[in-house]
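Given next, in structure tokens, is a single chain: the form predicted on its own.
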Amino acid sequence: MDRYSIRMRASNAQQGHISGAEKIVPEPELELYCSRLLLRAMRHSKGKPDFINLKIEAVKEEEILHLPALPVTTVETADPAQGQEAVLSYLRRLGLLRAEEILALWRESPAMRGAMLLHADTLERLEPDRERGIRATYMDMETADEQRRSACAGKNHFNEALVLATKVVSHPAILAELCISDDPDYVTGYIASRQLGYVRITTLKETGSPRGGRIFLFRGDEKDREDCIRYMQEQKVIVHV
């Protein structure tokens, strides 16, 4: 059966970017779905918008690429400064030289709608576009209908950040992924990669900060580079749980 891809993006003229969220769902279940998520725009601890876009479009079975979730683990962190180590022990776990110097960048990174693409090394941006960043998208996570339908029935994090980080460390140029929520109620953050799997860090910052931020961080050449940037913003993708 072909499936259709929604799209979600929610803003206002004060605050820019309020939410996003996404689906790819069988025929049978587009309308259901499209009603939540204008549900979940509508209803943002960041406030209400003045700007909704949907966006929907039929996916084919055959574009669709499968890929099992990432292993999860769970890190109890007290505050954020014991967060923030736990992140740089695990890059350089990585061994990457440069952890501190992208830690820093990742604590200073500047709010935008997508991900920093750096070079893991030279700690150069790549992303085309560095006020909007680089968007991973066109994904899903499929699981028993009854889970996947309670699921969608409000943001859950957990979830989509898990969806989110199998798919980007899942290209062969991306070394890791740091994430923290720019959500002001959700403090929980995580690094992810091939070799250590989803790792959730429990408190990354404050409760009440809009501050969040996404780095992609890359090794390979221009050609891997572009390959990178389809991939991410072009690839549909759904994780099984």
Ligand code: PML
The other form holds:
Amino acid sequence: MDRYSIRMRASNAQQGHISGAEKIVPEPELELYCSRLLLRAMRHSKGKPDFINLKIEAVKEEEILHLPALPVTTVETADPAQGQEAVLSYLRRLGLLRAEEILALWRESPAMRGAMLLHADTLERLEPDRERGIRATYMDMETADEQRRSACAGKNHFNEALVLATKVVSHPAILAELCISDDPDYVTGYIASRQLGYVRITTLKETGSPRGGRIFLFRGDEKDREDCIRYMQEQKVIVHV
Ligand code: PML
Ligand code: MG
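What does the same protein look like in the form predicted in complex with this ligand, given that the last one was the form predicted on its own?
Once more the chain from above appears, this time first in line as the rest of the complex follows.
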């Protein structure tokens, strides 16, 4: 079945970026999801947008990669220090020798629209544009449960992150992804990898902190890097939950 990709981003002059979201939907549902995403842009708690971009592109079925969602586990942590300790132990479990330095880079990461693409061994940053980072895009979730699909009227951090992490770590040159939300009230983050699945860490930062970011940990050569960036930015993915 052919589909349409819909990508929405909204901003205003005072705050800059306000909200963004995306779907990949069958043609009969195109109108419905366009209006849901429009509503989402208009009702964001950050404020009213003065610019909304809805980009709609046809997607052929053969262009879509279908992936099962990563299995999810949760680690309860009482405070950010415990949360970061948990992340360190998972990084070490993945055999990453420079786990402490990776965590330090993550803590200090500047506000970027996209993620850092970091070489897991040399810690070299591999994004062509370091201010922007790499944005993983063109992805959606499919579930038999219509309730979850229609959650698109508002942001569901967990669902959206699970879709993104599943896409990201499915590239063979990605060893793991780390994420802390930049939403000041959202303190749950995760580490994801093909080996570990999606591991939610309940407290990774202090409530009220706007600091957040993503790191894609990479291992490979120049050809892998180019393929990885193309995959993140262009490959259409539907994640099945
Ligand atoms: C974001 O703000 O987009 C990141 C959300 C991380 C979600 C973590 C989780 O709840 O599992
Ligand atoms: Mg955010």
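Residue numbers count along the first chain shown, from 1. This structure is a prediction, so every number in the text was calculated from the model and none was measured. Take the two forms, find the largest set of C-alpha atoms that superpose within 1.5 Å, and that set is the rigid core.
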Kindly check if the Cα atom of Q233 is displaced 2 angstroms or more between the two forms relative to the superposed rigid core.
no
